[in-house]
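One chain comes next, on its own, written out as structure tokens in the form predicted alone.
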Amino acid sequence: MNVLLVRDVRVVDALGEWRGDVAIQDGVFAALGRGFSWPGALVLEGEGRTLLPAFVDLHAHFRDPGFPEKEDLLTGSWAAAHGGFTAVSVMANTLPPCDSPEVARYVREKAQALGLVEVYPVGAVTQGLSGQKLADLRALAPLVWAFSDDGKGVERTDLMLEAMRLAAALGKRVLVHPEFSGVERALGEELMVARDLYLARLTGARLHLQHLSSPGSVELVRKAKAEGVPATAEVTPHHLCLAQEVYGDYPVNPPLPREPARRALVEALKTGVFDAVATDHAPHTPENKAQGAPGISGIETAFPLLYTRLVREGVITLAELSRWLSLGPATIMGLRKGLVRVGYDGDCVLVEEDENFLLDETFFFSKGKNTPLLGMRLFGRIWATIHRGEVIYLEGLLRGRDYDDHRQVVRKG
């Protein structure tokens, strides 16, 4: 019996908050209360810090296989743990793409061997992400949780219709990068959102719309949800917090919004159009970025950015942020995570809300340092990350890199 007792914390999740102690036994939350003891337990003293359910990322790029100079499953897992994430959905645009059982199995087995965070591969919709012929979705289905040609929209309606019908039959979700080529970006996004919402209505497939950035798309999703279309949607931290007027044309896809659009995205978050905030973690080398590669290395900065810009400024509450970073994405993925409740996976983060830091390149465990946030002062430092009762990150130290056994960083009670 393995027990970790986290003492003296302010617990906040999507359903509320309270103060006390949390016990994790054999990987799940086993007891919640005040002042209880558990003989033989390992003890982590929270010392009044805030404990949240660990975060779940619906949308990240760990670049493995194929692009080890940008990221790999080890450094991506380090970055996730540092950012407070214990479950990460990784996209299919690797090299080779995740369009075969062999690639999906490689991602799953390598991540499991690392033993840090849970990594869930997404299978490609089309072979080679070409948009021309469906991948073998039936063969991929046992190894992936969803299908997506992320990085590209599937422009052929006949293929997308067939993919949605198959996904519905297989019980898998379809994730959509909404973009038609050859038209203005916002219009291309809205056209694909409208088409795929219609196809979801027609087929009953569970649709998830990735990194929406257009207020027009938001209204399409709002209306479709009201009509019962089985659709969910995500928005990124950078689209919620960073506007072109301040950060210019920093390369990211979709582009950073103008301030009125940014405010519309925040309002859509607050009114329930978005089900989750996802990082779209996209690490690049300095050379790639200098050549204009779009993307932000964002899995480590997601919480402090959102906390600084939205929670501290009174736009949303910390409980609401927990809903969108933890419970919402966990629900979409079918995971028993996202709440600090007995029986849920014992995944949590301890945060120092009032601790602030000046972001520079030394902050990152990811290979990617590409972000427009360098030089920004952020609040809400992640102090510890716990995955199924195992301390995988604590105060700058990572399990498997700086120590091998979580018992080295906690004490016997």
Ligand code: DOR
Contents of the next structure:
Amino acid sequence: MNVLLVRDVRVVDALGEWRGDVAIQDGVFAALGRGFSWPGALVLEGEGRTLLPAFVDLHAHFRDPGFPEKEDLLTGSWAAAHGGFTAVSVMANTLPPCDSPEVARYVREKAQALGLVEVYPVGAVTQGLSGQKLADLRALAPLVWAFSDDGKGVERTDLMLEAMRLAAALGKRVLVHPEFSGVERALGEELMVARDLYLARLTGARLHLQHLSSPGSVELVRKAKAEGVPATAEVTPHHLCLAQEVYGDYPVNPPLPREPARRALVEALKTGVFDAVATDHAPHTPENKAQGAPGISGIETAFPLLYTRLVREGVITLAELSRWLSLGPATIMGLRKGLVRVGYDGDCVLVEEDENFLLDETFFFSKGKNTPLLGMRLFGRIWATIHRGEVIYLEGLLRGRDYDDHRQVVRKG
Ligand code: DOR
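Same protein, different form: I have the form predicted alone, so give me the form predicted together with this ligand.
Complete assembly follows, chain above in first position.
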């Protein structure tokens, strides 16, 4: 019997808050209460810490296969664990792209062998992400949880219609990077959101809109959801927290919003337009970045940034943040995660809310240090990350890198 006990901790999830002990047995939350003593259990002291369900990322780039100088499945998994994430959906813009069962299988098997976090590949919509010919969605379906050409929008309506019909028949979600080339960025986003909401209504396909940044597309989603269109949407931590007026035009796609648009995104979050906050973790080398490659290495800073800027400032509550970082994305992916409830996967993070640190490059386990946040003071340090009852990250130490078995770093109760 394998039991991990977190003792005397403040517990917060999307449904509420309480204080007590949390026991994880054989990978699932087994008992929640007070004053437990469990012979043989490993014990983590919760006093002064907050336990949240671990985070689930709908949108990350782990660059494997193809770009090991930017990231690979090992360093991406380290970064996820350090950031408090135990399940990550990784995009198809690798080399080769994830447009074949071979690549999807490689990603799944390599991540599984690492045994740190759960990595769920997304299959490409079009062959080679070319936007010209559909990938073999039927062959990919058993290996991926959704389809997306993220990094590019699928501009051809005939292909998107066919992809949505097929995805509906296969029971898979289509994730949309809403961007039409050749028109102003915000207009391109809105046009694709409008088109794909229309196609979702027509086909019944479950649609998920990625990294929305324009208040216009937010209103389209709000209206479509009210009409019952099967659509969900995400927003990134950087679009919620960083305005162009302060952070300039740090290259990221879509670009950082201006302050009024940023406020509109926060308002949309609070009023139910967004189902999840997703990191769009996009690591690049300094050389790529110097050449203008868009993206922010964000999976490790997501929680501290959102906590510092939105929770500590009183804009949202920690329970709300938990909904958008855990329950919302877990529900979209169909995972039994995202709540601290008996029977759910024993995935959680222990956070030190008042611990603050100055962000510098040494903070990152990701190969990508590309972020406009360097030099910022952040609160809400992740102290430990637990995946199915195993401590995979503890105070700067990572399982597989610094220790093999969590019993080496956690004391017996
Ligand atoms: O900034 C971005 N970087 N946005 C995307 O959609 C793609 C990503 C990347 O792959 O670097």
